[in-house]
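The chain that follows stands alone, in the form predicted alone, written as structure tokens.
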Amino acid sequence: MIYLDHAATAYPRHPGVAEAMLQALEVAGSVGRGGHAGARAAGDLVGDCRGRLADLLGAVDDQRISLFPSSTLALSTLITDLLGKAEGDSHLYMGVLEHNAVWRPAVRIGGEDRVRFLPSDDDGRVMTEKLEEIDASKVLGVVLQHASNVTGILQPLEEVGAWCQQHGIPFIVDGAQAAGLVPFSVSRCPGLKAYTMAGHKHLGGPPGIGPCWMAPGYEPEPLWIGGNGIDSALPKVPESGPGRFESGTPNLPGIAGLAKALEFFEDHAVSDRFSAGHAQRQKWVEALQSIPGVEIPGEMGTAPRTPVIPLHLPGKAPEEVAAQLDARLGVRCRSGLQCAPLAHQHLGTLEAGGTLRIAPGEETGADVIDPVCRALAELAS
């Protein structure tokens, strides 16, 4: 197997994750549910995520990150908060390359008319200079990938952040794509209220858990309420933390595999991953773009990017393609949208059912890039 598809989830986790993950299934007792040993020990695990959450986030306080079940549930909480604020000729802006967790729960909450895209250029990185043309009393909020699943760029969030702090709008970024693999702080981005993450992606760890950092004193309303083990008298919530969002018995054996997995932070600078997977990206594009019939779209200017490159064979269905990889070498990679329609109708893609998508990672080694090239240019000949 050659494994090329790292956008969609991480392979292999990291060591220990499932280990980690039988463990926590002995615990004998359930987080905030009673003093009892085994409640401890359930907090002790969920504890220690949380920590080291925040120290790869550069967050002060632990307690404002939220253990969702997914990346995509933190962002339906957020974006559902936010429209259902809505007035008059408001709207919620995104960049043009969104993933479907964000542009769909924003067109069915507050329809395609109150949805705005940011000012990009071709590639679809957010041009900061024409923020000003906004009319910023009329937004809502601003919702941004922090890096794209279809073309690997970065945005901009230090300008775009800094933009939404001077006019007061709330700043959510999607980090699902970036989180454990592009070095960033969360005290560092003016205007930030919200960074949500994928825990079986750069994280190295499971799916089932969708971590979201959120500002002090920044409270959206949950999207599911229920019993938390926190002052089970009352009819509500609780006002602030962890708890306000945290609903339900939490999937301690996912919680304990991330916290595993983070245990890798502590010997692997996440600036140092970043730079090595931005010089294997380099090798790969430049194997891609040598090969007559083969296309990378939004591929046009230099802004940095993660190792995530999109393939357009014209006339060739991006099935077909991933089918033949598949078959003849054992290639696992991404064919078809991604989840991003958005993304696709920008790259002028979207008619052609997407693109082939090669997301190799840390552990893909250099000597694939050569079969992989030479089995792409058979069949786009």
Ligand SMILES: Cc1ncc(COP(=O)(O)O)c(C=O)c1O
Given for the second form:
Amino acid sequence: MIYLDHAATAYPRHPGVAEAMLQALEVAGSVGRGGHAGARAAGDLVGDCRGRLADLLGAVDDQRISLFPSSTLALSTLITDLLGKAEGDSHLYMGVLEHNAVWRPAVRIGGEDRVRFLPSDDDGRVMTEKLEEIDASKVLGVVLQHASNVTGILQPLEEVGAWCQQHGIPFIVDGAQAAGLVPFSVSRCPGLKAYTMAGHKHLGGPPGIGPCWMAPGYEPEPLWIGGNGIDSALPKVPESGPGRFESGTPNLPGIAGLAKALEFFEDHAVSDRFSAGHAQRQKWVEALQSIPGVEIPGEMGTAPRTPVIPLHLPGKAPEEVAAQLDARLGVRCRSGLQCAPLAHQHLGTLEAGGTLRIAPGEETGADVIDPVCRALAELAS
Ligand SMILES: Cc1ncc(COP(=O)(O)O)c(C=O)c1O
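Condition change, the form predicted alone to the form predicted in complex with the named molecule:
Zooming out: every chain and molecule, the one shown earlier first.
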């Protein structure tokens, strides 16, 4: 098996994750439900996870981090809240490469007319010099991904955030493809109101946890409410803090697994991971670019990216190429639209049914590049 689908989910998970999850199933109690030893042990696991996330993100207060069941649910919550404030001729702005986790809730709640796109170059990167052309008084909020799940490009968060801050616009970043892989501090990004993450991608944890950092004072409406063990006599959840967004019995095995996965960062710097990932990408790109009949859409400039490479083989269906690579070499990679039709529309690969996505991880040896490229060359011809 050659696993080239790290942008979808981590494999293998960081060391010890499965064992930590099993141990959490043995905890006799639930977070915030009672003061007995089991409930306290569960609370300690949650506290450990939040504290490690705060360290990783450069967050001053770990109580600003909520553990949603997925980054999709965190984004839905934030987008529903922003669009709930829509009136008159106001719009939600987003990047042109956004994932369906952003585009779909925005269109469902606000309708296509409420959605506008940030001025972007051919690669989909926001052209910050053109932001001033937007009438900021009509912007409800900006939602932008940190790294693309289709091409690996990074967005200029600091510049976009500074513009948002200048105009009092809430700035929300989808960090699903970046958290744990791209160096970033929530405390250093101007204007940032929320940063959403996927615990099962580059954080190396299990599925089922989507941490979200929110700026002090930023208190969107929760999408769902219910029991959380806090102020139970009241008909509402707290005005602030993680309890606002964590109603319902938390996924303790998932949280314990993520906490364990985050121990990895005690002796692995995110900056080193990013440099290694970029260098790895360059090696793949060099090899892939030399194959006749294989194109890399949107591969322009030398700015660092994550190791996510889209491939287009003119005249070949991406699904068929992926199936052939699997049959011949056991390659596991994603084909199609990767839940990002907007990105493919922008890159011009929507009509072709998307791309084949090569997403190596740090465990992927350089020795697999040659066999994969040889197989691609045969398939392309
Ligand atoms: C850029 C981006 N945003 C959001 C998501 C949604 O993450 P999840 O499916 O873990 O909720 C993904 C998942 O692939 C993604 O790549």
